[in-house]
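Read the single chain below, which is given as structure tokens and is the form predicted alone.
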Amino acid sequence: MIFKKLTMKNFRVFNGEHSLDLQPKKDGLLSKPIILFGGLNGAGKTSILTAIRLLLLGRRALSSIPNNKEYADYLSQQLNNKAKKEDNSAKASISLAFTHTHQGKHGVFTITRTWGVDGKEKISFEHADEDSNLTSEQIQSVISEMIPPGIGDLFFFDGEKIAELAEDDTGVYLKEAVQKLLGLDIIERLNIDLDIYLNKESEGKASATIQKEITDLQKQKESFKAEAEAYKEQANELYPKITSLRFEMSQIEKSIQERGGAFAITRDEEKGKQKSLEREIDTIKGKVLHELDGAFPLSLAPNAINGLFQQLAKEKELKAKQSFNEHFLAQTEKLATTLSSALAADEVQVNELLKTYMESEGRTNAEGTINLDISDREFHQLESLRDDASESKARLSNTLSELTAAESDLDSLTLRIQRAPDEKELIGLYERLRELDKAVAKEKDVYKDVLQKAQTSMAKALELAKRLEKLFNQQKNEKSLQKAVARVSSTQGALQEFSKQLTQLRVAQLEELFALAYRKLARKEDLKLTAKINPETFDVALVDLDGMEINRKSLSAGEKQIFAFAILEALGKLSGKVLPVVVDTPLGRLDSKHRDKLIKHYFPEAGEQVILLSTDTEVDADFYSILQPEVSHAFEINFDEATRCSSVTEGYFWENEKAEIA
């Protein structure tokens, strides 16, 4: 398959019609497989990948398969906004012309999908030898034959898909891809068909009474299944209504919030807090006044107080010396008598000596002025007052902090009360909110009731299916059916064995293809790594030269991406499909060495046609010069801020700039 031309009209960021030539060109006999698209983030690269995926995969292009309404909503969102504003009846369309060989017929096929603002899609299919009057389902079926479901993800992917695969430690993605590639789902369908065949045989061999019972049960079962499907459809129609009501509720809640509704709700409560705070502030102010009336003022003059106590201490010492002198002089004569007697000296002379000494030395020690002359009791009272002043200062500091905090709270509270609108202004919104809340509750009850009915009908259908299965099993025991049962059992056994052998064979091939791809893309130090795939769980383990498994979680983000590219390349080759490869922004998480590997060894060899969608930092000037020999032609996508739309011109970033300068 080779894509020839992609045409987009009013699709996402592309207003009007844009046709892109995707046919790879040749340089002599050498083909150039790469068609390079350059665009900055948001320019429209993903729109091109989305257009191709949507054209070929339909609703399966989305991450989860949507129901009819979800798919219509999705398509409506893909219609260009500018086109919708200018024309309410504007249509979007995407069209892809490609060459392909289908059922032995080679030629050009063209698929076109068209829809309007309602999202109702119309698919057309053009080919010289194909019926042009196919229904949409038939056209999608033909496309699915060309690109089986699940295969598209291996050829048309973006950086997010690469990251998703790289981070997938569960093996679910790989298991699903491998099962589809190996055709194991077909074997499963064959098993189901054999069971149906056996049931038909059992039905044909049964007595008239049992046949009638089987027929009646099958009719009842189908009736209950149809009833269950109808209830499910009804539930699907109800759910958007609930969503719509919830959305309206969220808008009203937002409006109430923006208008200070939250303050209005608590306004009375806030006023109560305001009065309480005012009382608390008055109490704190009383504490402040109490401290100011006490010893606190002494703490304001610490130097003076210290000087006062130093002076009092000196005076206390001086008074003690003076008291001693007076007491000594009073005892001088008695002391002179004692000394003269003991020393056999003249008593008059000793007495004179003592008086002379006290008059000279004692006077010197006791000199000074006593100004304050306070008693010891008064001194201790002053000491106590000084200590109280220090404690009062600390208490006052804490009290003032409490006062500041309380006043700040009061200011905030006052502001909130002032901002709060009168609840009457919001009463209409609150009433509507309550109405919506009741409506949502009512719709939810209806929705649950319908789902319950669907569940009940399906349970009845399953019960009837069990009764039918029991009847069929009874018939299988009849001799006339034993041969058919034996044939089916033998065939199913052979299919199971075939499935097992096929899985082991293809898993071994996948391991080999993966190892080749990984060695081609990995750095030198990783070249000796191989892969081991579990045929039951499809977990992929990287194994080093010593046979030890490497924890994938320990790989860097870039290494995981290289791992994912290798898996995709291996799966693509294993599928045997020759399809174009479309890759959107694949290099964002890679370092320069890994990018170099991909530029040199992945994109040029990924397929006969590789559509690469890149930013100017992913495929920069250096990488472009490496890639250029393989580039058939390039496009640049330019986003116009004024119109919020994009256009496509031939060329690539700086190549266009060079051309303009020249």
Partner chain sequence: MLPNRMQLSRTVEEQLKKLKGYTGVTPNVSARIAFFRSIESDFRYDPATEYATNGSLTLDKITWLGRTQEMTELLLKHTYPDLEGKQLQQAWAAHVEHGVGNLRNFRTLRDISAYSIKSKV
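What would the structure be for the form predicted in complex with its partner chain, rather than the form predicted alone?
This part shows the chain on its own.
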């Protein structure tokens, strides 16, 4: 297959129609396989790769296979913006003419895909010799026959993205492609066809009653299965209900907790306590007031009262003396007579003496005055009052500490009561909680019931499946079938064996080719590496000198790219398919040595036609001069900032400059 001409109209950055001649030219007998596209980032290199992939792979060109609407959206996005703005009914089209040998006919084929803003695509397919009236689907399947979809990715790819191939150790990327390329899928298809043949054969030959039974049972089985599925779905719908109820419950529990639910329970009790405490405090206060109302105030003036008592004592003494004096004076004359007669002295003289004494005594007494003049009884009353006062003070002190304790008890109790929410407030929440609890229990029962039903239906379906199997076996045993079965099973055995052998052979060849390709592209130190391909998963492993597997995850991005290129080359060679190779951003992550290897050894030998889409830093002046003998012709894509569209001119970056200078 050789691409002859690519035409793009209003496709992505390309406004209007652009035609590119892709046919490699020959220099005498030497072929020049490389068509080089140069363009800066965003110029439209990837648009060319996309156009080719889209043309040949259709919707499989996208990384994940889209549904109709997604594909239409995608296509409408690929319409050039400028064209869309200028004309709402603008159409985009891409078209590729290529030579190919298909079903023994060699000739030029042209595929054209046209779509408008709505993304509805029209495919036309022309063969040089004849007009074909095929539907879009038919055309797509013809194209798929020429280029199997799994293979497209191996020939038309983005150099940077292809590194994913090396990272993948599941074999997803390679398995399909390898099987298709090596023709292994045909064997599998044959196997499946044989199964179908056998089933049809056995159905046709079975006796009418058994056949009827089989169809009945199949129907029943299906209906049970559907029933089970329906129940399961119902259960799935029920489950979120339970979770949401549970969630609500936990919310309510949380809010009860937040409002001090625990306090609420003891609230009434505490209110009672509060009342009795209040009463107690009132009593204590009464006691305090009573003390204050009694003798207590006297204790506030101990010094003043002491002073007063001193005075009172002094007055008492004074009064005693005065009364003694009075008594004494009253007795003086009598005393003088008695004394003078007893002492035989002059009575007058004695009387005189006594009077003088009394007078001098009386004078000293006169220094104190009696102001307050209280009776002895009153004095004793005052004394006992003073004692009362100090006792009262002691009592008051005790009563006060009682009061302080009671009041602080009340304070903390009041605080607790305040913190506790009103029970009424919580009652609603508790009720809701109980309701929810019931609801959850109910939903759970329903859920369990539905699950149970699903299980029962499933069990029934399984039972029927067993019976069906028995019936099928019974049929197979019927004579008329025996031969066919034997034939088929022996053929299948042979096919399996063949497939195994073929795979092993192919894998061995692929390993050899891969190692060859890898050595060619890799640096010197990697030259001793060999490859090992798992024949079941088609996972490629690198093996070093000592037979140790190298972990591909530890490879650098550049090394991965080289690894991927090697796989591609090996596969391409082994498949014998002669497809053009289109590579976008071929050298992105590579160092100078790897670039060198790739430029010298890969591109010139990759195929009969190699389309390279490169920036000026990838294939730069040096590489260009190395490549030049192999380059058929080159294009440069220029992006015009003003129109935000690109145009393609012949020549490569430096060629054009040279031309301008000349």
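Residue numbers count along the first chain shown, from 1. Here, rigid core means the biggest group of C-alpha atoms that superpose within 1.5 Å across both forms. Quantities reported herein were computed from a predicted structural model and do not represent experimental measurements.
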Review point. After fitting the rigid core, is the C-alpha of A92 off by 2 Å or more between these two forms?
Key: no
Point to revise | Core-aligned C-alpha movement of Q138 between these two forms reaching 2 Å | key: no
Practice item. Spell out whether the Cα of F224 moves at least 2 Å between these two forms when the two forms are superposed on their rigid core. Key: yes
Study note, to complete from the structure: The CA shift of L468 between these two forms, rigid core aligned, in angstrom, is 6.6
Review point. Where the rigid core has been superposed, how far does the Cα of S490 end up moving between these two forms, given in Å?
Key: 3.2
